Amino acid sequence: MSFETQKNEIIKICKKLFKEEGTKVIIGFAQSEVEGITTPLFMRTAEDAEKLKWDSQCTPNLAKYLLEKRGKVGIVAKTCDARAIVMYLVEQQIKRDELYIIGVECPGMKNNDATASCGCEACKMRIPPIYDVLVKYNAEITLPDSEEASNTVAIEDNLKKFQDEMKKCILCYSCRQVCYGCYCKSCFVDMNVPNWLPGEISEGAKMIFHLGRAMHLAGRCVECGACERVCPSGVNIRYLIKEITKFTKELYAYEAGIDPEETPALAVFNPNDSEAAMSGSEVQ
């Protein structure tokens, strides 16, 4: 099966949902007017399903649009979309019985130059962890040979690496806006009381935002890569969140967006937990 045959199968499922299940809207992918850009598609009729796009450039994570919908909603979900959906279920932001998930086996998304899209370069999970129906790729999928090359640097260079990335940031908040995990109605950087961020775009302000955001995503990032993909300044900040994700996995054996019945690691207290996170010692 190819992208094209997968697309035809998805369209067939969408039409059936409109006709037989009374689904109000199905969220999928559409071709933008700009070549190489994919946008969300909100299908409301069987005819709309013909506008569906499914190819190697369907990089957007669609899950965040579920927060704006009520009633019976369908969604086309590749693996990272589905992992975000799992987290919304865990965090009780959406209801499972109002959702129909068309899971799509994902062979990996590509950039316009055919290189792996951000988030796909090391992804080895191709089957969505949750779905109502699965559209398989049914062809060989080449997985990354090894773990993504580590960006770890000597500890004395960590601050400089972080500062170098902060110099590129213009505090446009695109990373926050696109992130599935950033859905607070009032972000801490927008609050006046207390005022976490000074008015000027200083290096300190940038650090506060990115460190605060990284901590808010601790144990919640589903590694979709959207934050770096949309950054207009090319800030490579995902390494920071990936280190926290790795730490959470090693310390608590917890990986975000896999099991909708599992309680997030940082939402529970166990007196027997290691205090490595507080003491800064090595994970045992």
Contents of the next structure:
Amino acid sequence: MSFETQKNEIIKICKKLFKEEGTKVIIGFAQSEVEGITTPLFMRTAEDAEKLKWDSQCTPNLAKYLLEKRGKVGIVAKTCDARAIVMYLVEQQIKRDELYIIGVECPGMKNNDATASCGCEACKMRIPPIYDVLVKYNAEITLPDSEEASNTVAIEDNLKKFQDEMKKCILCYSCRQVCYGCYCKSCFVDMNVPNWLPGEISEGAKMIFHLGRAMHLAGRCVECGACERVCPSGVNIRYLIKEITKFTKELYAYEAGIDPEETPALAVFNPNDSEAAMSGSEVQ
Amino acid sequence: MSTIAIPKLKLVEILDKIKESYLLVAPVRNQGILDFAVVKEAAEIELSNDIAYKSPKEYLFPQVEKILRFTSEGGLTPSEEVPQTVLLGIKPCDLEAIKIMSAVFTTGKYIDTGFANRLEKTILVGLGCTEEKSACFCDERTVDKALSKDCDVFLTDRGNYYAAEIFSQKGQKLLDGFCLEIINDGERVKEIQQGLLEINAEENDLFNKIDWERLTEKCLGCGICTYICPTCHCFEFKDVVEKKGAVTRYKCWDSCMYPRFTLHASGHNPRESKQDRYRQRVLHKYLYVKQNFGYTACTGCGRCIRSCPVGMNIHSVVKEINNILNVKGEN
Ligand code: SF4
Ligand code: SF4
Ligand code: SF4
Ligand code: SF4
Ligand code: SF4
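Form predicted alone already given; the form predicted together with its partner chain follows:
Starting with the chain above, the whole complex follows.
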């Protein structure tokens, strides 16, 4: 019900943007030709807006398209998309005044079997952290009750867990490609001078890639879950990144994609940081 | 050749026996995902209507293959021996793909000895589908989901037994010695639907009259469509220098969806943007392989559609291309 009212409101806003603001492109969601698969929609006219879809299957990430320069664009943003927008703003990849953000209060996305979509299972932030207009859900949203299960694996077993996950990885790099945080023009694993990876798809190569990627996402992951959704082999790799996210929160009181005015944790030196934050010793 | 009946109750026993002399690769479900794997116990094999998430191509065309090693002293070691393999449970679309890949790698001027060697040592056992899965469109791509003869043995589920049609000496040899009953399963012919999805247009028109930018603006370049595609076969070489003046040369999968695809040493890339690369993917499948080998290199398996994180759909893209070119043609 409430999805439906939200959808109608978004369509109204889009039409208004085309008519009154002269917006050229608005990025939203549409039903693809195949049932159960949602696809991004690039609206250019008021008629296109009629194709908009908004329901519990709108998992694709939209904010990454903002990195391709298009001039002024509108975007339908659920919380994780909006968090990515904040990340891109603080990392100075996009300009706020070239964006019109239709923030959508998100009740959580679902897989086709009605379980919570990867990323949504633990998401407690349903109102986007940034928007020009907010489209409320207008019904109660049940948040996941328990604290997110932290990595309860004992340190000694950590290596084994990692190795078990790595056995499944085929090093296709799709997780990197869909990730909001991975937008380097040339990724360290693609370089041949120097060559960071061995030739074979060995455990070592996977370790260099995944640990390297996880470190590059310190204080930058916006918890959208896209990396795990795309993985062809069902690798659970977000647990590593979640740990790093937890560290950044505890050490620097910083969470990615929340405050567009705040400098990213690892981009600033703050003499008031704790001893642990400076020396990198174990979190107390 | 002949058709024999393999009772389902005896299947595991037979496969375990086969496993003693061959490397057995078949669909196995792991944490919910069905995929081809080297079988440890025949009981773990899943022969069902479901299709493996990734195609079995890596068993003929490995993701990374050590092709040779050379040293400053002039020594040169070629790649390793390939085991006798049984690749079991291949759907008709994937058998079609193996046929296409074999044309690319083992016919014409250039023969890929690694591929040819593996193919030679592999016994292909097909398995019919009973129903199409969401996004499958094999019926529009010359594939009969219930039957394929491009294999050594083809299995059809007949309730409490599999009808195994034998198409080659290799297949005959595999099942010899199991004392299985020869049956008459009726004369079966491959049924091909009309209305094939193809592209019959000039390359120039395809380059110039199609707005590839619009068609591909959603693509994130993740490459997963090419990794799981049964007919994608691009590769690159990678030389890894070891310490003592020795170099190992690897042949690794490449993907036209990656920005480094066809990047020249000069820094120039003839396929610079994602629309250039996606155009390559569609035209390679629907035009270039057809020009060079006579087949459209898309089997309609639907894997790329099911796995694309943003719902790109090659079936609709090809239809749209045809629409655009036909409309333009009539004007
Ligand atoms: S690491 Fe995964 S969850 Fe985090 S931003 Fe990247 S794709 Fe999203
Ligand atoms: S998407 Fe999955 S298989 Fe591919 S590199 Fe990432 S973790 Fe590995
Ligand atoms: S292009 Fe897609 S549908 Fe065609 S063979 Fe490859 S994965 Fe299957
Ligand atoms: S060019 Fe692209 S579509 Fe063609 S085989 Fe290579 S990776 Fe696949
Ligand atoms: S799977 Fe989809 S997003 Fe990824 S490269 Fe292929 S078409 Fe693009």
